[in-house]
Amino acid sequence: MSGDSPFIIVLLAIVGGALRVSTPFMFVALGECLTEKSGRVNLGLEGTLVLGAMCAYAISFHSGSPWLGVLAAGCAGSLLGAIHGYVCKLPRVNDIAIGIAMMLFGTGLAFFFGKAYIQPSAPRLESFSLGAWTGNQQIETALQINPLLLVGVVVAIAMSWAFANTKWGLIVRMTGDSAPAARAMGVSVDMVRFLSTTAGGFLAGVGGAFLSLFYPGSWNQGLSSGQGLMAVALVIFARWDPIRCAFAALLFGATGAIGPALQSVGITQGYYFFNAAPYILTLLVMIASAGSKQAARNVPGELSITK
């Protein structure tokens, strides 16, 4: 690609780190999707992203399988979940703070037992390149992707499909737009909210997984970023609809790979700035969300926001 003009190489560049970087974004985003749809707030998947990254990390580096990794980050998520659903359904407690301090307990387990994995190397998920049919090496490098990201696209779909036309989408939906409805139908609302919140956590956690096998690729204690926060934003972008996670994590995705591919064609200047695009990007949607009639419309109505 040494002829390729500077924009073609950026722009490669850019679709090349969006399908990477989106990963994280979506399954997060895609879990707190489910969350909020039962009328629950959780704070804390910021702290159960970073404790999936660390598990996830450790397993595969004990174990020799990193898809054995990824499994035991979903399962720590969907503890964390558990933890947050139970102890949100006590009378007088607010979701919201039991999120953020799960998002300070999530973290701090994951620094406390990380530190002897900083060092080791443990076996990455396998790859494949939605490029190889070009012939071109560079193409192929900057398109490799992760069958994780094909697993939240599936997972984004599936979980849309079952809200529309599955009897526990539509038990969800109503547990989240109107407690008082689902309890006259005879739901459990507090079991449906434990249930969804468990199950957003194991996303979560999963998301945690690309991170430390796949994209970056290690274990360290600043691995996150804040990604799991700026996936609540991401959710409201997406106004509560899972196929519109997935495209708005692959535009947060985009967004933070503006700054490399900046770097990879000598743009040095404002580096800084465009690695902060995603974080400008996510006071925007706030921004923009907070005068939006449309994103009042679809908000289910049991969530503490709202109130």
Contents of the next structure:
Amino acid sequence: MSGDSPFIIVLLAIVGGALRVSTPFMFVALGECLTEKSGRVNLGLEGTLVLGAMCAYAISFHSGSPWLGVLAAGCAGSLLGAIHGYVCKLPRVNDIAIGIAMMLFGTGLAFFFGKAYIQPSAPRLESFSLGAWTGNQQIETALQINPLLLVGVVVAIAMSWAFANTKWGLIVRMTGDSAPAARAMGVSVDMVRFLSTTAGGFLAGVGGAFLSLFYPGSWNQGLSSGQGLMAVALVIFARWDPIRCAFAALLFGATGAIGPALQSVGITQGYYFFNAAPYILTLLVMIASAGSKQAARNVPGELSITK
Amino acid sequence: MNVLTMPSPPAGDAVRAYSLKTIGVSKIFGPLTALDDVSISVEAGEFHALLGENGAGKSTLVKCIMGFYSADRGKVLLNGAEAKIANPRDARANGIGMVYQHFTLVPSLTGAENLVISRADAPSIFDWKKEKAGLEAFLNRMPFRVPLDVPVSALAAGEKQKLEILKLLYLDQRLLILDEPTSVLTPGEADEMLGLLRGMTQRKEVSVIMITHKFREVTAFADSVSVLRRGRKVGGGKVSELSVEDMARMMIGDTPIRDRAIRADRAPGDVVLDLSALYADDDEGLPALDQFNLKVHAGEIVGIAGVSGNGQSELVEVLSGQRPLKDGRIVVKDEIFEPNRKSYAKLKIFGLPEEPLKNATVPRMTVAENMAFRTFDQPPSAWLGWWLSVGPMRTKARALIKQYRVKTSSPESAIADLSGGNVQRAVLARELSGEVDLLIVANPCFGLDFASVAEIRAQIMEQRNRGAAVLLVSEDLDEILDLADRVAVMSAGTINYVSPVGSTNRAEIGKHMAGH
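To complete the pair, please output the form predicted together with the partner chain; the form predicted alone was given just before.
Below, the chain from earlier opens the complete complex, with every other chain and molecule after it.
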């Protein structure tokens, strides 16, 4: 096997990177997708992500069980989502402004309570390799899969199925597209949005758990580099489709791995430029979707950013 | 109750339709008595029209029936027994369904999804195979069908309206209330839909209450009618025993009506407005104007007819500088026209856009200020073009308020506090007070009472008689047939039919409105 060809190495590194770092994107994007489908924008998921990371790490440290940490992260995320959902249903409240406030609140809270957990080391989530059968060390390393990634993929498929085939899925879509229609049917719009935002917060919190319990795998204040915000752009890119959200997350993860991958084969020129690739991609996505007619047609009608 | 397992409609004799009576229903909103002791009676299988001007209380009455409002006095009898309806859900459970003026279908959901989710007993998890089979069986019993596999947003207005009605039938509603159901349809679509409903009432499958202000629909389709004016029932009975004149008199009462606008006999002059090959996009970036061509001469009114949403609003916005033109040329009196303040003043172009409170005024500024928008930067209201004097502005506003009979407590009240008709008059006063060469008018009488309608139409006619070129965009075909010298039909962003009003008819225009 010509595993030493630089091209293969870079490709493997990018695939590995995509599998490794895309998970938080995926969870936050799926959470945001659910929230936006119900007609509300939650920009606070960045804060949710960070608080989730902190809670996961702390609980994993105290209980010794990383999965308990994941659950705690989800609960912390739900709490932030619930606060957002509740405040937004008060009259004359702007969900975007509240989202920004919640983002600062979430990160602030995490830093405040997280001080004590910067030093100690907590048990982390175990990974397994899809490439073990090849016997090739490089492929094995590249195809390290974390269990949360699989959970994310399952959640994406389940959400996509639920939006089309369940009563609750249709009610969420209906609320997001036409609140008067939902009200005419006796659906409580505020309640649907409250629950969607809470569930979306849960997913984003779990995404945070990945950051502190798997990769990078420790808790510190610089843990998130804006993944929570980029995931919002990613939802637009994915045109509010959970399956496409999962693919978009993988794509963002892959672009993030370009820089380190090139460095590993000795190409250091433009290292910082390639490291910025996900951010550049975010910008391009925003510009492209602003002029896209298709995106305009898929956007939930009640979303305040499009009104 | 699961509609899918219901027996197919019984043949002939069995009556499925419900009867409804209101007895002395009254509704008071603060100082306003919106409904005063209104009693109407709809037999099972009857097509009942509820006629009245805007604000006469028609909507309030049906909202009391539907449970949106609770009546302060009076009761509703359904099939002879008193019905307790506290909210729209109760109404639905009682078999009363309503089609609103604005669509209540969810645009991004398909027709099938819309129907199934609206069912009270919608399952938690859908078995689409079974649901589709059920829907197919349901459609086969219906007099009309609509494609159910595409998102509702992709359906034409007429199809959406039919789907709204299908939804009520799918939910097994036996009494249908329709709130001006034909306002978004072509005359052909409207006739088809009302004809189908009439067939269903004749077979006693449903009863229908239809809110309308179109006499033609009443005489052609309804069995009986109730006329409301200022919250009271002022008349009604069998349609066959009433003439249009009778109904009109009941509707407007003793309000004196200005005579019908008199059309001076004059030959059209030179071309004033020449629109050639206009292209523009709508808000979503889809083509709204698609090679639009039209000429308007001095001393003529050209009426643009069409189903709403075929680019009429965008055309008016382009002409008033609210929307960029992608391609094409607007020539006014042999000059290329740029939509800016200077050209409007120089070429004497004035306009009355639809929804004037939104498009032609600043709602929170005063009536006087709003009336000065055309002249505030010219003497005597301004010195050197920037130093404004309030005195002359106010004087002028007073004169206009008097001349155009704008009802306002003072020139200093916010224009948003005026009623719709008075906002329209105030804007008209501002636009018509100078010399007008080109007048662009869009739905000028939408939602106005009879007296205001006659007055505003007369003003428009007067400008035409004076020699102004008038472009009239209207969703009301009767208005166009009444006012225009030539009618142009707009469909899918382009004009596909032009004819002098005298040598065409409703059916011909309707055919072109549908895009044929």
